[in-house]
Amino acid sequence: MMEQMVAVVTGGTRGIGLGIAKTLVKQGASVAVTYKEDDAAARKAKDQMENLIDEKQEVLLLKGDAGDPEAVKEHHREVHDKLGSVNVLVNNAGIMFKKSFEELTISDWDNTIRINLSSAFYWSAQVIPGMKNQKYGRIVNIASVAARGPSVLGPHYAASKAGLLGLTKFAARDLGSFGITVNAIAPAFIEDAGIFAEWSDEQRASLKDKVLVPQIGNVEDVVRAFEYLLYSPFVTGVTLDVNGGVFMI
């Protein structure tokens, strides 16, 4: 591991992103988290992370659209100036909504691809030169079980997450010789993240019929997968499925 970790977590103020950001802070990293518009959630997240830091660490909030390449460029400049060169990137920013082919608009499609997939490319392109200079880097893309097969949310979501897996494999092959690993995590039915965090207990209970184990997942399950990838220099180009076996049913 690097002596000093500088991490960026996109969409890092709630759910899976916040869980990963907090564990990075616990590991001694200075962490920048991006968010689009919910200032109250961002302030709450920052308070939680700052309660975990010591005097050598810093937490940085970056408000803006992760799917806007100019905003990403500006955010990266701010992170580099205030925290240093990024050596851990978690591409977690994403939107989730359910629509069929017939309901889906061109705007729906474009926004989903832009935020869920293009943002990962934009951020990776910014941090990779610095990682190459350090001869070290960890990039983790948060995909979904939807990338493995038909999505219950619709073609837009499935395509965006499948694209992340393709990006992961290409980048892993291209960057491995520089000490940079690139991996993905594909969660499903995480009860305290995404749309499932807003469901009732009864709705979440109905998801148990879709998995092979006695419970659905939570953010900590994804965080444990992330920690494994963070500390595994010999693992690259893989997708860790955190889904209770749902893809086998």
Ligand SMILES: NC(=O)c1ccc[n+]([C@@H]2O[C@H](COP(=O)([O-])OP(=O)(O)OC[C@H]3O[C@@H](n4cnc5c(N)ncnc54)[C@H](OP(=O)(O)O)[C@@H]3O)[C@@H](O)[C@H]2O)c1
The other form holds:
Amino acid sequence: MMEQMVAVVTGGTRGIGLGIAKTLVKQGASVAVTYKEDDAAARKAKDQMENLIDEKQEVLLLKGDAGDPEAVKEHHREVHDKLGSVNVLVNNAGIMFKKSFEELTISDWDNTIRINLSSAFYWSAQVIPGMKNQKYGRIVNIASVAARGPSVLGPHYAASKAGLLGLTKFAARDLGSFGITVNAIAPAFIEDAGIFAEWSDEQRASLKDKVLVPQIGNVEDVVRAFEYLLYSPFVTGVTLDVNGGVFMI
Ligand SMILES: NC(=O)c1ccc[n+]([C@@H]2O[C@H](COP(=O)([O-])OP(=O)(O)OC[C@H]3O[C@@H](n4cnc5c(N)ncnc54)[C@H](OP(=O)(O)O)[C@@H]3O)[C@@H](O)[C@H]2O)c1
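Next up, the form predicted in complex with this ligand in place of the form predicted on its own?
Full assembly next; the chain just shown is listed first.
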């Protein structure tokens, strides 16, 4: 269990991030979630998490861009001062949009790499010294099936998510001796998160043809993979594919 533990989930006010933040709260951790702009979703997320905490836990909302190193530094300082040293980091914040090579601008590319990939480096660099001191840490990077093969969204998204897998493996190798595990989850077709949450039932039903099992995924499927990594000290440097069999290696 996670009593006395402190967790940070970037992009934790909706979708996969909120699912993971809620499970961390249920396990007894104090949890800080970051978000970029949707204050209404953030308030709703905080209410949901506060309904699950006991008097020893706290929930913190941090508004700002996970792809801005100064904002991350500031957020980390706040978490450290208010909750303590971070034991669990979930690099989940991400943006997803579809563009071809021809349509993609330099700013589309830079923003995607910054928010989806560099944010994980910025946050990891902040929390690793404290994790090393404590000889314990869990870092989970939320990648995508797009890291594993040709992406349907475009080169920017595929590159950002493949980069996360490289970061995961290098960090796992470097940090294992300190009791810190670093792993990734590569989801696909999570019906109640991100772009799919806005799709009609009919549109979502069309995704079923792409997977091997009778249903597409939901946030709980990703949460179960996360819980496995959280409680598995002998598992590091891996990517768990949560994708209904759409990609296999
Ligand atoms: N849904 C899927 O099927 C799927 C599949 C594969 C991978 N993923 C990955 O899973 C992760 C979560 O996706 P999701 O589907 O749960 O997304 P989502 O429902 O769109 O939620 C995204 C979260 O990230 C936050 N966010 C966005 N940009 C941010 C920034 N620059 N700084 C800080 N926070 C930011 C959002 O806050 P605001 O609303 O305030 O901006 C929100 O809390 C992403 O990395 C995504 O690439 C999702």
